[in-house]
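Below you'll find only one chain, the form predicted alone, shown as structure tokens.
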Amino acid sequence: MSDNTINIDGQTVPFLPGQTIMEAAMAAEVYIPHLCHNPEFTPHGSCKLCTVSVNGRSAAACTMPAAAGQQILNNTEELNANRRALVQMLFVEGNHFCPFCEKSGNCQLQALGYYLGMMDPHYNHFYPARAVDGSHPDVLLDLNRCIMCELCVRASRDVDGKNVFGLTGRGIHTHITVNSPSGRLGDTNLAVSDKAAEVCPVGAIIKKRHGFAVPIGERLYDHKTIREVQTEAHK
């Protein structure tokens, strides 16, 4: 019998050499909540939602290599409470008005709020003043909804080879920037077909003229939890 197994919440999960805990879990259809992780990109570890307990110590599942014999706790009351607090902070640090958002029903942040039992924001809203850039003919950039996952940054750099987006500032002043002389999206070479235009898990990057093509009530997470959607995607 192979020694290349880990244990997640009592379930034996095989892994291949070089895989992370997240990669092994996804292959075995074990759901670990996450926002910044995307299997197409190098693991990033920024959102911390995928934090699990590995042999009694906290680690990000998306960056922690799987190793034989690891005893991992994932779906526990304490870990999910911490994840819920992180999601609550993401909601209050931006301007997420779900009933008016084109991404409602297709938004991973919203879906995680439902999955984790978030009933209220808990913290005071920041109501930050953030820009909306409609200068591009096909793509809208609404920084009110940005959660700084950097998926657009990585997609543009690593897949599209264009470096349209970047991250600047520190702490609460961190924000996505557009790499053009004017700072406007319309002055970049971003194409609507680029990976960076479709990878946003929230409603910060929206393709114009597509927002309500699928009615609310018939969208991805309207009838299935994010756990169901993401585990089914790896069957």
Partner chain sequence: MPDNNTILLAVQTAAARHGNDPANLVQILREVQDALGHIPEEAVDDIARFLDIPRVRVAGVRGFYHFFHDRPHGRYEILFSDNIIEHLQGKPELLQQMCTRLWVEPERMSEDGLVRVGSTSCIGMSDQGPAALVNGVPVTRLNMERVETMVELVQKGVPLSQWPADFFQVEDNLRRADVLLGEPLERGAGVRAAVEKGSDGILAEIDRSGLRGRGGAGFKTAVKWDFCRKAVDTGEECSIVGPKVCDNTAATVRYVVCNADEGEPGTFKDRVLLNSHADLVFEGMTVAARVIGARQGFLYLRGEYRYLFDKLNGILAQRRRDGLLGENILGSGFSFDIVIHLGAGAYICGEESALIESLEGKRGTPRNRPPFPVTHGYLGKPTVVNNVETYALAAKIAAKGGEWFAAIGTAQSTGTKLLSISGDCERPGVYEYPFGVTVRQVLADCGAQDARAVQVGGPSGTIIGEGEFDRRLAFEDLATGGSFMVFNRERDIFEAARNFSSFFAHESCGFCTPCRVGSTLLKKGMDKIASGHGTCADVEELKRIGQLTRAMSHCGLGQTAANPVLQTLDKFWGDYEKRLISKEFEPSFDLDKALAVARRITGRDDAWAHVSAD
Contents of the next structure:
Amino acid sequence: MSDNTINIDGQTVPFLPGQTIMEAAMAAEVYIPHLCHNPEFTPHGSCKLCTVSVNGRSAAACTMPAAAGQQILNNTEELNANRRALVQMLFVEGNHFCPFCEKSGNCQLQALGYYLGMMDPHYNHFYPARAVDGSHPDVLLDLNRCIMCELCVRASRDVDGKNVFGLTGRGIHTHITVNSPSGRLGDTNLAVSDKAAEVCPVGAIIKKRHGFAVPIGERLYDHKTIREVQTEAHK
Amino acid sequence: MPDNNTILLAVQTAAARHGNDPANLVQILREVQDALGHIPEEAVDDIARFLDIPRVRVAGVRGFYHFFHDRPHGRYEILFSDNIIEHLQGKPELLQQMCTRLWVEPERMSEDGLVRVGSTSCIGMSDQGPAALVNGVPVTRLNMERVETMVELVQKGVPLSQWPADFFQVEDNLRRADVLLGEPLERGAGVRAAVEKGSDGILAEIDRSGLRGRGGAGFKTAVKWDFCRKAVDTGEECSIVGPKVCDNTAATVRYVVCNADEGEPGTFKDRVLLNSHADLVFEGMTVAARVIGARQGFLYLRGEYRYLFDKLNGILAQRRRDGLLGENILGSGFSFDIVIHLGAGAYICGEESALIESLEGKRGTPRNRPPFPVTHGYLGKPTVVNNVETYALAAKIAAKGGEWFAAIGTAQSTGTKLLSISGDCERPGVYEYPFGVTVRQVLADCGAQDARAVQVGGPSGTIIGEGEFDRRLAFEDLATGGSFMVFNRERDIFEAARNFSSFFAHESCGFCTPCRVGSTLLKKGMDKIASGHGTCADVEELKRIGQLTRAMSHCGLGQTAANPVLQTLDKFWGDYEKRLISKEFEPSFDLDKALAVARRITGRDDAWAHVSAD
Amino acid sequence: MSEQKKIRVATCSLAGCFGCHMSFLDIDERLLQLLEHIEFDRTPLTDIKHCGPCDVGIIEGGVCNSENVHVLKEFRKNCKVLVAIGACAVNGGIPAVRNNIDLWECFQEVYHYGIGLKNGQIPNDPELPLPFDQVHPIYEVVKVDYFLPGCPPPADAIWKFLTDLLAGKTPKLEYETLHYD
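Structure of the form predicted in complex with the partner chain (previous: the form predicted alone):
Every component of the complex follows; first up is the chain already shown.
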């Protein structure tokens, strides 16, 4: 065995020094389910969907550095059941109503539900009271659908250089807030062309008047699983 | 409401005192709140401007800590400690009585803005509870009489400074002293030894002593310090490389941090150390600084212990005057100083990487590890974080050498351990024991004659029943940060587990899914059982959620949040069983209660306006 | 096969829009095929008012009022297998959007301030089902054995689901027929 390989579900996967398990896996077209991770951004490690077993211990693949000889379990029934439970938790802690969500079909949370065979949200719903902010002319912010992945936070800070979004609150009351004294998105300097306006994996931040540009039935995950889509995207 | 000029002045003053440094944001927010009563939006804007950071960051930090408020919260804020021990000693009745007498609802400010009465997580007074924080200052030994007096004082608007002094009396309750607390160390002896023996010499003694971290995890102190002193900051990347050893003059900046965020419910031994042995603690920090080559140290003091803040700063000042701190310590050329940062109500900040985030003026979210603080700590620099007790012991070891210490305790757990004992015993307080003592011995010594269970190490630790009282307190058996809560035969262990579940749900930082949602689901599940609607299916569900939370969570909080439920289900099943109803399924909510609003609106109370249990 | 006792099926819509039932009808001529194996108890297709002993109960819609609970419990009591069909039964769906609107405000809007209303009164007739403060999916009120999400689930999904169930298998949908919308 060479010094810089890891083993995922029996498959030998090479890695470059400094790569995380997720990065090495993606490069080798090995799919590890993930939600808060986006290869364009610094790994975050909050959704825990990408939890794998590394030498018998749980670790988030997106933040765990690859190290020679790691024996990793990924696509196992147990791990996928846990991932399904996490998706269910995300569904019940927010207000996710796919039937009228413009993101439906392009939504990663939904797509992971499909991929992991989620038939129901299982847990009792929290039905939290969350705000919808339509004050921005081009972008809608609907906190009902937010999953706290902080991709908008990262995009606005690291790519747009604007810090339009941030987290406040704590625990189950954690939520996105925006960078204006009024607390309204319309009073921030967010532009529709910003990375932060398009990076949301769910329907919490959506561009207005684009909702049905691609009809239902022709959307990203309508015919292909998120595994196929994300593996192809990385090729 | 303060006007804009008042706000501006408050912000300007606080920001200037802290060098307009965003890393001091938590401290600045606290001082602004002190001046204004709360932190209004205008203050957030001003702070953002002075520190040159986005307002969203200021608002995010303000929203994270329990003790920060974005709106007025009463000229008197009375927060009852929600520790289970104090709960069992009558906290709910006392709180209710106070609310009734003041005509307020719990957690809601009175309409005239006079007072708010609520609860807060354990404030470290469970040896002299029930206790409460009144405008941040602890009032101990609450009873109905004291509550009555407090009500009068509040209603008359008597300033806190004029309240009876004995209300604020905090006893050390030191019941058993051993080598740490029983044998005084000459002031400065540890620092003198550090200066004389140097980094290698002291590290060798610490290594010889076998000292392990006293926060509970028990990492070898010498190894941690050695990692840190070998860590070299190469700009972006900082890595452990050997054998180069850095000293004060090296380019790499390193930090010493003392974790005095004693938040584990039922612990208060650090309170006693800081109240009566602070010199020893600062001495230990200075020793650590000498070993790793740090110039700067921080004591992260939990907001609940704010009443010690001035006293501790006074001790630091005296140490500087005595040449034990500051520039050129004892004329050796070694310089090191300590700043005290106050927390603001967040249990998670006891997790070392969350503590560092908080020190940096951020939300207390635990970091991804690796890298670990020894290489990437405060401001990304190599940092040693240790418990208060660890530093106190290190000072002694520096002065007296490692051998004598290693001779105490057990093979894997050398030395002594401070226990914070509370609950059903005659003599609650702080006890120092050599590691390896049995639970039975401790129970006998503290006068717990009727113990049914002991929660060792707090909610995140281990609960044991009578059959396990011969187990030993040591890393080999029952590891503990020091919390030792005793429950007698009349106590309901289910209620303890439910209290702990609420605690974790309340204190979860919200960063990762399994802890944020899982801890809330656990709390809801326990509440359902408590309400008499729980079934065996609900219990099975709790187990599954518990296992998931344990396996998938980001940090120790989430990984241990299910311990109370999972352990008590295993060991105290009877306390659950008697509450469960023998149905296959029970709705997630009280159906009839869910019709109450509609009944009220329609004025109906007929049979069809109700849903029976079956 | 024809000698075999037919599987008795009941269906109903609680806080739903009957869209799932419409989708069920969209299995078109396969309905005849299905009827060789099943017979209906209470459904919108029959005129049976109460659910009797059944093999399978299929519930569309969530639980929004007291009557929903009575019907749901009757189904649970009488059906060996209970299936939640559609988004509303599975997570409350569109009706649950009212969950964070105060019930008093809802009533005011509907009975006092609605367009064309004058001197409106909130009805208090005992015959009217009383609404809950929130709408819930049916699995929060009774035990549910199977879920078929979708708004509505496509006819093919319903067909596959039912045929699997009738064949005694755990229903399993193809990727493209599993939908939450």
